[in-house]
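Single chain ahead, written as structure tokens, the form predicted alone.
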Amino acid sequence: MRIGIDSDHAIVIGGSLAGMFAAHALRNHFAQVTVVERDDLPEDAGHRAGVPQSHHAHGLLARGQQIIEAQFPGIMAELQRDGALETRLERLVIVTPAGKMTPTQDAESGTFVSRYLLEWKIRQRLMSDTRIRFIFRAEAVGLHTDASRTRVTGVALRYRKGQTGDTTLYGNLVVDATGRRSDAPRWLSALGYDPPPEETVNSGVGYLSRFYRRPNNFPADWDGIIINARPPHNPRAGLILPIEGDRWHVTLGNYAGHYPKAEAATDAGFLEFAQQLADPSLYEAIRVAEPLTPVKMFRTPTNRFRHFEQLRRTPEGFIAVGDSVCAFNPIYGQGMTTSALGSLVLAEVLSDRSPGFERRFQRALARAVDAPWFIATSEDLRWPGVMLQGASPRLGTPLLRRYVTLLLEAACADPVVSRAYMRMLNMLDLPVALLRPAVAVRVFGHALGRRLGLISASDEWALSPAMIAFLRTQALHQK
């Protein structure tokens, strides 16, 4: 098909979240928008092949939630409706390498819900734009350039079994959203551009996961649970997350290349992984659960920034968005929200597409990645063994790291520092809020009355010891 050598048109490559944001932001900028995707999506909501990572827990920070209602008005009400939870971020328990956050009395509220449904109602908003068209079981093969090889004018495509369509599709802006795999560095080099240097970290996570019915009545006081890994000693983390269908969404994984073995998989061996927590209340919740689905395991060895900003040549025509720039560590659930973030970068630059707009955006969008990526590497870097590469560690980590240390601490007491925290993590403000006055002298208050005996570690687990001998209880009963 050649359209877009004398029409406005852009192609989006990947027809995940990042894609589906990228092609709302451009809809408003060009007479049409072709997302290009390999898989033959479901009708419904569901897993699909080419994300196998809706198998694990994902969080939708309040960020992203923010930026989804702004630009698909109503979709949480409709999430909801199809039972989605909301529930105020204060019933979502974390339990910090510090102990348990003390709980925030004005937490904002959010939505729980899979990441499948999710990505079915906002492709469900896009088909209905005639702005928007999709193309499925369709893989980009290469990119399409004029002959100078300065300006990107459309991909070559390569259909999947049982599709048939034209080879090449013509466009003025190529937009890669092919995540972790993009094959935009070798595509650039076969163009004569020198690939993006790359920022990576071998944080080694593999993680396990599955589906739980909420059990009857469950008298917990809280909806979900985070419960981290304690560096140096115990590399194991886990969450359980409410979900639509009265159902948990249960994630456990490991750092630093102590990858989950085979027999983690099982029944038994799956509540044994979870029984190796730091605190014992997620064993304690699923062991009273009923399992809905076998056990999925995956792994994610390395992440990656590929800093496309850097580049001084570039073709026109071509960026890259969403995990191709971009990919963490899953553990800290910042992807969807990031990807979300950047399609607003990409509708402000977008606003001016006067020549060079392709490297305004992706300065913009490394500019706003940049913290994000920063929090989940300093804390990857705690891991013996998990190292740095294609860059410099940041001038005063180590101490930005004993001062987060000091934080948390502080924020198993402290709801404010509590609440300063969980604002950071939902990315509703930068890291640097942590170190405004107001944060910071509660954070060394607290840590030399720790220092002067005044004031003792947390040890207190996210369920109480009351409501953990009656889960026990319940459990011999069900045996």
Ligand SMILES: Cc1cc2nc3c(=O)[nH]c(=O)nc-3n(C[C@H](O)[C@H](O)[C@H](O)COP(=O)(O)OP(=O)(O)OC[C@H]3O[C@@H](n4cnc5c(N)ncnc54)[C@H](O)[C@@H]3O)c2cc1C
The other form holds:
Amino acid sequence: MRIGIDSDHAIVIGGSLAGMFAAHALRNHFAQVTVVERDDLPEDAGHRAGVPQSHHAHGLLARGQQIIEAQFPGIMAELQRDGALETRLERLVIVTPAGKMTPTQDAESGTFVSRYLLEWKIRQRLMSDTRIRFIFRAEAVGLHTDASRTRVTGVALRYRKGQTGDTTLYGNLVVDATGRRSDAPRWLSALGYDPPPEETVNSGVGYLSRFYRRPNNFPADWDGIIINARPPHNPRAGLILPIEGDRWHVTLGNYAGHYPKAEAATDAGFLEFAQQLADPSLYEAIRVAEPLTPVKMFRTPTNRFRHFEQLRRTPEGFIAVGDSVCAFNPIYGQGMTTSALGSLVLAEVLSDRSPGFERRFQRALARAVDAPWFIATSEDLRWPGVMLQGASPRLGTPLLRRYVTLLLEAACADPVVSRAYMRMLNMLDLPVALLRPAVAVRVFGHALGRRLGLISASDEWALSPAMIAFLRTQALHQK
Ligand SMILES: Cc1cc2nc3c(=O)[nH]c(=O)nc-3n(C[C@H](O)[C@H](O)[C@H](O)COP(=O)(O)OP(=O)(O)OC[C@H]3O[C@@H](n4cnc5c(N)ncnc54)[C@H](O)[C@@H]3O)c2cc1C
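Switch from the form predicted alone to the form predicted together with the ligand and give that structure.
Once more the chain from above appears, this time first in line as the rest of the complex follows.
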């Protein structure tokens, strides 16, 4: 199909999650949407080169699940039919820097699924929509504009071996969804525009991940576990997320530039790394589980927020979404949810496609991204050597951080506080909700109780009796 310069056509560069969420929003506002992806169309749900992060555990926050289910009705049930685990959120144990968080006693449940199965399902839904077409093995290499260079009119494409097609694709709107390594700043510069100002935080996170088979009869105390690092002394974090196929996706991470060494990618090294987490549960679990894949390593040295909304001059017909705009420290699991949120913002802004909607979109997106960016970076900045560049520290951050420390201590004992914290982490509430009187009174009450010696510090999470019994049986089998 050839689409001319005059047709009502939107082009999305990048066929990963942010690109697909954007395509979903665009399809109601343009006659045709084309998604251009440089990877091959995968034959099944699995890793692909353009998304190397899928080797690492991906948690989908509750807000993300809500948005995705609303956009693709029935998709969570479909994922569950394919083996994704639906579990009550209280069965996801979180060990914060202050200790084990008290279960929230919510009836809410969540679906745990690998990133690649989620992406596969969403792509299947979009590929059956006649308003959306995908072009695979096509790499965008630059933007086309009109003669005055004030309007983007299309994308220059280079095809991978075995693929042919038009080398220019024309459209009324081009959306950059090429992820954290986006070339959009370079493309804009080549057209005589400034690149977007960047705010960065050098969190220096290194990841190690592998898949395990969940042991049969594993004691059912929890379905997944997240063990946070403990600033400033223990920079190691780890998580087990249950995914389809009775597997555990296990990721270990190191903060603040303490990147895992190559030895940590061996069987023994991976276990040794896990043993140094602030809580023994993850290590004890994987010690008796069968590894299914080799260990993969990944580094995300920098959190980056590209402030497209601050540009004084931008061409019409161009916007950016997803990680291309804001790439977080992945440890907070915000990327997919924020990309989904971006598509809601896009749909809303597109309801009035009058001149200047591109700028209105970038502004609205920046506002939506602000809270998750603040959550991630203000915590990362607790680490010595981690610094904010390209923006001034926000007023009151040290005070807020002190408050969060007290809040985490209270969350280890008080389900009301842990619920408020979980809702904020899951992007169901804004961070400001943690300051509501109903929460703050409990936080300060708990802090006072501890200072007066009325409440003892919460115990470290010890292994449960069921887990200890299970480990004993495993040891007997191994003898
Ligand atoms: C290690 C790690 C762990 C993470 N864990 C989580 C988590 O637990 N929870 C969570 O919500 N998020 C997590 N994220 C973030 C999440 O992966 C992303 O937010 C999500 O994939 C959306 O990103 P995106 O679509 O903007 O970019 P990406 O997923 O990076 O996709 C970019 C796409 O653009 C394509 N592309 C690139 N350049 C071109 C080009 N020139 N032409 C055509 N196509 C191109 C690529 O092939 C790719 O398909 C993690 C990220 C990392 C790095």
